[in-house]
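Shown next as structure tokens: one chain only, the form predicted on its own.
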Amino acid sequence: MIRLHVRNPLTAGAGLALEPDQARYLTSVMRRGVGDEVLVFNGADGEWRARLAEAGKRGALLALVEQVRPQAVGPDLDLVIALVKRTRLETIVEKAAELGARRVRLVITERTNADHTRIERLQAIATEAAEQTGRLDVPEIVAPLKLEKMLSTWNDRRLLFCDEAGDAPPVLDALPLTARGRGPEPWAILIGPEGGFSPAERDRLRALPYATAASLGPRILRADTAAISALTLWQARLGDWA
């Protein structure tokens, strides 16, 4: 069944006017008509079954029928990724949403070869991925910050620093074991640019008390492959795959 992320509160019997793009998608692209049902979620009120009550040139109106799943969120996991080329960054955001990241935070390093991106485009990709994968929330896309500025305002979140220097332990050896049924503390995974971290950045990261350096294997990975691999391994060890 089609799933749509909406911004409105969701309560039984309420009417829900779709945004123009969603109305066009539902009625013109997917050819749904009055009486057809969809699933909607807003990241706060769970997932609801809704029926298309009105469809026309002026838009579309849904009638909420019943809640089918209560609200739930996955582990508190951030992906921190250095800006890379547009197509690869879009892939990273899509896969981060599919793999359960709660946020994607963009960072600018000394060797970053891209200096801007379209946050609204990346947020739309994250929303579409959330709709397709069945999750009940949408990852937040956080605007780029320079690495040093980000680290200077860091909180107590643990940081898995994917270090390609070759002298860090494998990810599964570096990550702690968590008792089954007990959620992990907040974590972030940091992936550098295609050119890697500078020696000064690597030394800075390794000196942080909350950072854990880890290797993703003997081969140099592109940023999108590294991000997918690290998220998968973290989920298998500490996340909702464990």
Second form
There are 2 protein chains.
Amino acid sequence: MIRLHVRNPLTAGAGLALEPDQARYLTSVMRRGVGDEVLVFNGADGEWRARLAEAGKRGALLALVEQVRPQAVGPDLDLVIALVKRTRLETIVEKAAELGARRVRLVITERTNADHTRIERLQAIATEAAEQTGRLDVPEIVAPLKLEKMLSTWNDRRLLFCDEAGDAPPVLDALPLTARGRGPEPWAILIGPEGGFSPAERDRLRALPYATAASLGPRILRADTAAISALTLWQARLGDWA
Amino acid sequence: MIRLHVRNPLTAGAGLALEPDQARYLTSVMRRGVGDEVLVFNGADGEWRARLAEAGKRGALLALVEQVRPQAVGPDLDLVIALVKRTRLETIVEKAAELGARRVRLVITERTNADHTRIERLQAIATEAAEQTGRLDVPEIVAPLKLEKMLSTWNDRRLLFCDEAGDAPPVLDALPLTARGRGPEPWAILIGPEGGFSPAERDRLRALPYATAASLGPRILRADTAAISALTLWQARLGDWA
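Switch from the form predicted on its own to the form predicted together with another copy of the chain and print that structure.
Everything in the complex follows now, all chains and molecules, and the chain you saw is the first one.
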């Protein structure tokens, strides 16, 4: 069944006018007509079954039928990713949504070539991936900050720092086991640019009390692969895959 | 340093004429000139340092200097992947090379929409990814077979079958630990099409004595994400990331 992320509050019996893009997608692209059902979620009110009540040139109106899943969110996991080239960054955002990251924070490091990106486009990709993967929230895309600036306001969230160069232990060994019955602490996974971190950045990161360095195997990984692998291992070890 | 996969045997002092595409890439795209060094490998003779001895309109000639790494291959791991749409299939092949798969075998299942693909293009992507990731072999791309045909000639290699529907244990729990000091057995990871396996296929797979069903978490993953996540977890648990 088609799932749509909406901004409206969701309550029994309410009507819901879709945004023009969503109305077009539902009726013209996916050929849904009056009486057909979709699922909607807004990140706060769970997932609802809704019926297409009006569909025409002036838009589409849904009638909410019933809540089918209560609101739930996954573990508190951020992906902090250096700005890489557009197509790989878009892949990373899509995959972060599928793999349950709660936020994607963009970072500018010494060896990062770009200094801006189209946040709205990335947010749209995150929303579409959240619709398709079945989650009940949409990862927030956070505008780029320089690494030093980000670290200067860090809130003690634990940081998994994927260190290609050096002797860091494998991710599965580096991540602590969570005590049975307790959820994981808030974590962030930091993935550098394709040129890696500078020696000064590595020293800085390794000295942080909240940081854990870890290795992603013996081969050189592109940034998108490194992000997906690290998110996977975190979810499998500490997150909601266990 | 630039790495090139070549077909020639590699021995000390030998000269090596590059294929026209590689010569163009090295001299025109990457602007390397006579005296510059590259690394070459052929999947059999390890990695060699080579010096550009001639570069001109008629091609490029390398002189082999010395072996810098002896030949080595990673664990015997196949990725068996249903034909999915072209861009995702190309991503999967690139990532399989980075994540150390020895072969990528294509399969046609009941819910697979495609029945052919351009093997040569996929092989070129695998070669380029192998060059960049630093491995000393190139994954072999094996032409598509129907699932039943593939299983009818299966050679008892263990099979990790990623089962979205159902109650399979998480991959990390499903994979056996390898006895210390022993390498892993040969394995294959099977990823179905985005529509999943049919009920008949699932029953068939679950009944195979060499198959292990496992889950990749609570969200719906696209085929490329599922392939990367499963390869990652296998390498982290049984392969050369441990």
